[in-house]
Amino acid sequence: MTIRIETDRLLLRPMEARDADAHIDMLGDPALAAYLTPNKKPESRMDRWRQFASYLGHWQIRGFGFFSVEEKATGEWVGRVGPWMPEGWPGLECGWSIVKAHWGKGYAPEAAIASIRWTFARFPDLPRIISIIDPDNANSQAVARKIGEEKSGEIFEFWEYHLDIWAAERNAWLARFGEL
């Protein structure tokens, strides 16, 4: 099964081995690592490689996972966005990470909305989608608001983090962003 999701400016497709270097480089940026790692610093390249491999494996185990996001106009890889639910996760999450050079272009919310639409279509009984966000990550909180999520008051403890769960109820989300 080939999955391709298109928005006005972006193409979303399942992550592939060819995305490894771009993804590994993105996670080496201290601005992203500040909200994605236990010590708030980039992990070693070896650890970032293993993390990328887990994203490919997630597709194999769950049948869904992060999408690679490309600019349609250039074909440039700009980040990852999509559904993610590893073992022990508090729910099906829509997560996102965009290469810093592409921040401020609206790519994260554009891709997240398309990804959530796909996720709700794929899982018709899914009552809500969540995003797990570091309480200090104002940029991701802004994206969450733009994609119809609200801070739920729930906390997810992961590593040494106390992370906020943002959520959107299916029916409210579909009412705002359109039926499937």
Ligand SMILES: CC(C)(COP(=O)(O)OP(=O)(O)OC[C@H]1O[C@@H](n2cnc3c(N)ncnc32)[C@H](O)[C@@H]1OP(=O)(O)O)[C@@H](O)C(=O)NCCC(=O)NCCS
The other form holds:
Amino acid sequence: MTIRIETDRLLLRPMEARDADAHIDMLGDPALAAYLTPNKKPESRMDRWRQFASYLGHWQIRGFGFFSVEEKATGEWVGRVGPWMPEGWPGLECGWSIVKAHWGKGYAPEAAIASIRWTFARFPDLPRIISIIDPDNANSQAVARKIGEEKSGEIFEFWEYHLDIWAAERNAWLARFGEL
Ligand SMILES: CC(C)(COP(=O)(O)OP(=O)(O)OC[C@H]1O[C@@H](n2cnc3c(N)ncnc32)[C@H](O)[C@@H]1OP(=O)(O)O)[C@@H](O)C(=O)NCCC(=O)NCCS
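Can I get the form predicted in complex with the named molecule as well, since the one above is the form predicted on its own?
Every component of the complex follows; first up is the chain already shown.
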């Protein structure tokens, strides 16, 4: 698969098997697990491997999925950002997670904007993009605001949590962040 998306500082490409260790290590960090697992604690390495396999499987089944994000200056793997819509999801989501050592550099919004532009181009009839965010996750809410999403008022019940659905409407988003 030869999808490559470049931004000023980042390269986005479909997740591949070689990203397994970096991804599994990232999700072992309690600071990330606090917002990404059912009990808010890191899962076992075995379970994190299975989860990684589901991300590769998402590409196989849907033809799209999370991008691995690389820092162009160093080639370092810094996280995963991109479209995600497993069975039962309330819409086509743009998700994001960045290795903690790289938080605060604006990498998640930079990658998300490029990823959403790619997603709207790939799906010309897609009316909106969503992000599903824990009401306590201030960092993720900050990203959502930077990329033009607003809290829609809809709630997605997942595990035992009530998660907010943030959303950006296609036409308004393209008017703000650039036509395809
Ligand atoms: C949410 C996340 C992807 C943001 O990535 P990022 O590349 O750091 O994004 P930004 O640089 O735009 O920072 C976003 C906010 O995080 C906060 N932040 C930045 N650096 C931080 C740090 N070192 N420690 C704690 N918070 C920090 C700031 O509030 C910032 O908002 P601001 O720029 O308005 O001050 C990242 O925090 C993360 O991976 N969190 C855990 C996983 C997660 O929650 N994923 C999303 C699930 S919905």
